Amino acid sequence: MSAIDDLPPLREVIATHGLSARKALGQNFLLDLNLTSKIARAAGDLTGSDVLEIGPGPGGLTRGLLAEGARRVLAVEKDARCLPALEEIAAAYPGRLDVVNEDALELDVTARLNAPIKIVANLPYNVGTELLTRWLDPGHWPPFWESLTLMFQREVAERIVAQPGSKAYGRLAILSQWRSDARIVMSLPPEAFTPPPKVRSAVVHVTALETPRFPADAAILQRVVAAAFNQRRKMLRASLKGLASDIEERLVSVGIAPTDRAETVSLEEFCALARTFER
């Protein structure tokens, strides 16, 4: 019998330790160990990797990651109430689970992990997008991680994988797809969680590319994309006019019509436009 089978059911763990989910912490606990194991498997082969998990709560996904063979899991949990439950899991998997009672937004985890590193998490809704953008824009590339397997609100997941011409297409799609491959691998209904959120959820798997899909300076690309999507209903000649007095000529030079709007411009075209500011 595996260690995960020797641990008590998650509902019992929550009752024992008084772990009612707190809205202020963005908590929605996933209690079905079949689902948590499925999420762990979506991250690929874990046996040779360190895994970073943010917001483990009572440890459902943590148990899945360890049962699926993760070399070591670093679980970062802000809510001190969850620590006793996580320590029970650590005892069942000696030497393979480290628990840190910190705010993930304020913690540098790189010194605590050894490559290869995968990040797998049911992210708290209130910090999920911010953490993702930090991981996708670490200041140097390739990043410290090789893949991200993350749960978001379905709406956020769709923004990550969106294509030009869709309402979901925007800055997050550009950031995600410029230097990585991203796809939705699971969809979960509200009733899978305790308490049930008001929205559907989805798991996105992101694999880092060795180099960006198209050449561009990261800071310039971000500035161009931000200006374009901050006024996405405007034509590009208007939304980007603050970047350069000759913006119409720059747009035409890379094959973009000045009357186009941001949501119709491809990643490759945005990168080409960004390169005109490097000259």
Contents of the next structure:
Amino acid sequence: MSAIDDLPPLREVIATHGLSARKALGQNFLLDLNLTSKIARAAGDLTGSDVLEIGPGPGGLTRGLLAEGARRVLAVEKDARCLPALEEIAAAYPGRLDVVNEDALELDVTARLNAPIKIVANLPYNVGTELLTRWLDPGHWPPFWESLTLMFQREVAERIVAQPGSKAYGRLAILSQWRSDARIVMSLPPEAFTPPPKVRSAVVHVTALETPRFPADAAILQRVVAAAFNQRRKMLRASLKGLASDIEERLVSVGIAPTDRAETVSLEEFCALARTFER
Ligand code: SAM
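Could you give the coordinates for the form predicted in complex with S-adenosylmethionine (SAM), as opposed to the form predicted alone above?
Full assembly next; the chain just shown is listed first.
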């Protein structure tokens, strides 16, 4: 029995079901249920929400989410070895946990969830950024989710919340902050995981805004930002010259010096520049 529920401790679950961690699946498990409950609480009040969890593994975070009162959890796990352990959790929380044995990159789960929806996950590092990018750029806004509470490598978390002028500032910061609020809410050392990864980790909490912070067409903004940061050491008049022959005039018209580099341009300025391509 553990501190948060009547289920066995996670070390016992892992031993019973033979869940030795597989590197190829990004398996670094959280075994401290007080910690997983704390991560669940960082997602806010769960009692009236459906929660999408990617990669439940042996179910430490899943148990935290359920113990913290999530209305329902839909857990998507690629590794079939974890299913018996997850079935035990489902039995302990009748009607509140559904487990899908699929690759989260291949699956559209939106039809299986009811609003409001929060996404909470200790993401596998190899697919974390890809999933985040998809959630932040869903093709329509507001998105199907209300908030994201996600574990990343600390370096990725820093790129999400980065401000102009820093090395970490780039495409991910613009994408994350244009239509959302993003902040780091927890920092974790490698020893918090079994096995420990090589690097520190951090939990990022992202809340979707109703409307973008500054108006812009999503596809145009992405194109401008991608061109600017693909050659981030170059001056903008050079890195963006492929976008328009009059790029210098456009930059000046929105108050950006053509000799500036991408990492000094604010989100508001990138949006203003993107709007010059809508006219
Ligand atoms: N949530 C558990 C925890 O906190 O202890 C496990 C986290 S572990 C970092 C990542 C989990 O994601 C593993 O259980 C792994 O099998 C699963 N996973 C990896 N790739 C996946 C994918 N493409 N779709 C769904 N699950 C995946």
